[in-house]
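First, one chain by itself in structure tokens, the form predicted in complex with another copy of the chain.
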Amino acid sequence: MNVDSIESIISKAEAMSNQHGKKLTPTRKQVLIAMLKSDKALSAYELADSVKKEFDRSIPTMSVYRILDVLMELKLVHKMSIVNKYVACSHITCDHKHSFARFLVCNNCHKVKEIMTNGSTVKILQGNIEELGFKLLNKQLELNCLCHECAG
């Protein structure tokens, strides 16, 4: 992720936190900034560690967990559930709507590919699921891979 997208990825972030009723503090945009740099996906405590590195400025897990939540709320930022780790939207720029995301998940690096899914999919993965007496409460996906450069 270049400099010159991440200004701009930072500035859309900051338009949807304030449609949404919430600011996009310094510290927010701070952790934020370190996901975008990461070409994978972070612990909480990882995240502290880069924007300790990349703002040399410590920040308890406890405000970088917070804050997580806060992202996630807004769908800048996605946790990989199979590996306890945070990523940011690949798509924050592009006005997504969030329909069905699927994450490929590189098991031994922790690179992720987010991949938006189609209109027909999507009701493919939602059959069988109401019949079933559940609620779909997260439309995301995540696959466990291996990503080229680890499958070697």
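Since the structure is predicted, the reported quantities are computational estimates derived from the model, not experimental observations. Positions refer to the first chain, counted from 1. Between two forms, the rigid core is defined as the largest C-alpha subset superposing within 1.5 Å. Compared with the form predicted on its own:
- Core-aligned CA deviation for residue 143 between these two forms: less than 2 Å.
- After superposing the rigid core, the C-alpha of residue 132 moves by 2 Å or more between these two forms.
Got the form predicted in complex with another copy of the chain; any chance of the form predicted on its own too?
This part shows the chain on its own.
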């Protein structure tokens, strides 16, 4: 990702943060930038290492987890439960609302691609869930995959 793209995303992320009464602090920005520069999901430990390498700043892992909680609350970051790692939202700069994200997660290298699902698919899935006596708590869907490089 080029510098202009990252600056544009950070600018939008700051505006989103301000709208929700939160501040995108320098440390939160650094964690988000580290995520934007990665093409794969990262653990809190990997993010702490990335920030150390990129910005020469040590952040305790517990602080990274707190930062990730804020970034998830702002919908700037998603947690990939399937690999217990985090990825920056690929739709931060979009102006329209996203209702249902699907993630293709490589089981081997943890590369993640975010794709959106249309409304009718979501309604059918929610109907099926309710018919079976369940309530959907999280609309995030993670698909365990192998990327082309790993499937090789």
